[in-house]
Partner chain sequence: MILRYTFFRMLMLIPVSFSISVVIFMIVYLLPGDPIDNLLRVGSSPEDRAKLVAQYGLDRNLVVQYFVWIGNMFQGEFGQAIVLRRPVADLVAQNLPYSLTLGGLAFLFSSTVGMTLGTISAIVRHPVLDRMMRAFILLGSTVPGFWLALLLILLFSVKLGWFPVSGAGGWQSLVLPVLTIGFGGVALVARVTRVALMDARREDFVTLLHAKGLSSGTILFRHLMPHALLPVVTILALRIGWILGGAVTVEFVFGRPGLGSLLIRALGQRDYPVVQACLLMLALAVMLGTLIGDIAQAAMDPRVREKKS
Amino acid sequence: MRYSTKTRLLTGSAIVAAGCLFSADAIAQNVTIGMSASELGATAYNPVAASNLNTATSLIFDRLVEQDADQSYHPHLATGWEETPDGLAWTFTLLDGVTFHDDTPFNAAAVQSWIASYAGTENEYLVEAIESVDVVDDLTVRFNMKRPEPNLLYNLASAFMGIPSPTAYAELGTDFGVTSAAGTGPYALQRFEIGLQTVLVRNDDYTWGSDLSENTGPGHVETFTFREIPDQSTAFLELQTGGIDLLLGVPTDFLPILKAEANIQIIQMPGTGISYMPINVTAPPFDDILVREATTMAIDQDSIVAAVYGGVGAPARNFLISSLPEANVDEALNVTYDPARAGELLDQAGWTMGDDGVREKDGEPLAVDLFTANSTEFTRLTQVVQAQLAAIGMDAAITVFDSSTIRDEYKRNAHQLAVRGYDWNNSDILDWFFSGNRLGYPNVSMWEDEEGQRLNDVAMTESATAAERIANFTAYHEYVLSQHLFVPIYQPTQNIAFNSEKITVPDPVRGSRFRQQSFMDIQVAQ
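Please render the chain's structure by itself; use the form predicted on its own.
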């Protein structure tokens, strides 16, 4: 197991600026958050260029648009918008009186600069449909489109479209989001220790929260500290003993224990991602589609939900969360447990069962590497997956990495199988993980395919309406499933637990995730 931790602090001038955000007569109110396992390993608070962000990002940066749990869109830094009938222009009116943490103004010119900053980054696809941006006036901006983009509002509401200060972004370059960061959000970055913790301080000038929060600003809490605790058992104990006040991503096996605690309250929300096992199609024996198909049939999703997750959540049958219409694929393509058929496929591929229970071919055992990240949930799940692979004659050796190192291993093409998860409630996650333009990470399957890329490009760039987009992504999803590039395992719920003696948390939670809108309404209990 390898770890690499680096500490980055604000510059002296930035610390002074951040200090100015405190109200002189404010009562000290500090809340500590334990991050979820899926959010560990962020190396920068840079929504434009980062491939991995966490919840704290939503407090540093605001977005033009916010998405509620019912998928509706709400104004934030944009007070309104209008799309032309042909979909080739969007005009946004902007909120007046907003400033970045570095005291520079938020206006139409800042939006124009921000959109341009995506060029050449992994996240460029979010704005790829925008041909140019016109500053109509100080508080009006027009996006001139290359093509209609029915997914534009979703993109604008994503964590990767938080708006940074153009001045700070240009001055800091690659250090933006590492040594310092400036957005318009309700909290400013005070300290970032990579792999350990992030400390945010209240922006006392903030009065422009979205209508998803009762409190539009400033925040009730003075300081939020987000801690990265890879071992979820440790995080669970920290919540019990008061080391943290709120825990994101509570493993389901801890829920019964926490529910018995008088001072702990649980919030459960629909999940926005799945846990799955990507298969590296370039690594033998998985360059054989028969072996890949057999591997998909080896995993018993139903027993995993029952035994590992206590019946909380649901089995995953394909790559998308079941609430998305693009998840409604041809039933024959959904992945289900069938060990007998898996055995037949491996026999067909020339892998015969040995006396020791491990299959072999040409004198070589069916021995593979199985990677996972060092969180309690993923290591426990990976052990179950290992046992189920063994049942079909595949000897999988588990290697555990910290969250940053495992991505480096993917990029080196050093993996065969892995157990991991994603958190995204839109079908364009297929482009993120299966486009041939992103081999290594995030395309962990290392899949390059001419027809697959064609279907990807049609879905991403040739959908004029929402209905066309659903049809195109469904076709792409079905083709991905036919190539057996991964094993879907589990659709989790979002489980949040907090110490009700220390803080109060809004109920119900607005938004598809527990993000800025909920943190704005957290209060320290009196």
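For the form predicted in complex with its partner chain instead of the form predicted on its own, what are the coordinates?
No partner chains or extra molecules come along with it, only the chain itself.
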């Protein structure tokens, strides 16, 4: 058989081109992710029982519903849902043809068994309002409620409500999520080395992605490796040098350097948390509400956003992220910077300015302790807060603790002021931090108040509809603000940086966090 020179050249070129494509594809098919510092330390991929989960969880386990950045809910494994007018029953219709990674079917019985598995676990509160689950037919379940729970969809969209295979869950016991795991997600757990890395491999049978992703079929990327790098500077350098392709939770301090890199792109999403300064109402001088109010007026949120965070993020005026409707409180209750008024309040409380710039009362200086945890995000912020407190005559001494010790200090009521943060996009965070049942930690303000607890109980358990829940939480939030229990400081953004020469990432990102729906649309750059 003879071939012309042209044919040989074309064939040769095609082979070379195919080889190049194949090798480029093979190299790029593994995308390495650096986890954010706040997500390190997961000990098991077990949404039911674990108290700490990371982003990879959302790829292994699907949820019944998904939440978008605008707080709206979208169908996923549940194609639809209906709530009875009295709020005492919810009926969910389930997606047909879905299988778990262990090839067992996803159906109404699986949902029933899954809800029952929360009993006695750390995450039981998520299903606390559900009395029982009925299997109506193979693809329909009914949740019978103890009381109306307008927050049910939020709970169902939580990472802690990913659905595991009931068979694997029963067989593996406490090893579930450690040695192996099975969900219905677009990626399956291939290897989990605690504290080091997690390798996920694509589920090629996946055809049931949510409408928050462009791609509802199998993922574009073959494997995702999630690395846990404890030192944030090292993680940042790994991104710079190509050791990782995408870094979640980039500290704002690193953004200017990363923006200067030609191959690095940054995506900023609205934040889901607040940095704030709780005030211990039981520790003098903060047992005086005038001193607390003065303290709230000493912090200049706008200058902090500009100077400390380079204009990235937004000033916080109250305890909730601004996208929540319950954050829309009476404008007079929002916290604003007013050092002159702070001075007047301190004078009124008997704290007069001393010659050395520190206020005094009965010969005692206005000297307080300011605690913080030893993480990059709070170091500079705490120093600025210290300087701003000094401007109103309050001498704050900073003490830095590791995250466990500072919690112990809160529990033994050894604190006065602290700079800290939370990450939660639901108004029930008010219950977590201000309920009188959790004094010390998480109620760092040590606030116990009859009216406050009544408003809390109403908001948490007596709201029949979503609108009622918003109204009840807004009332509770306003009461909390009126007691001057904390100083809201900053609403950070969620920063994600990626190597644009290696991958493309959807922008804008759908969902409230960078999770499954965004990973599904990540593609390797060719």
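Computed from a predicted structure; not experimentally measured. By rigid core we mean the largest C-alpha set that fits within 1.5 Å across both forms. Positions refer to the first chain, counted from 1.
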Smaller rigid part's rotation against the larger between the two forms, whole degrees?
23
Having superposed the rigid core, state how many Å the Cα of residue 422 shifts between the two forms.
3.8
Once the core is aligned, what is the C-alpha displacement of residue 433 between the two forms? Give it in Å to one decimal.
5.9
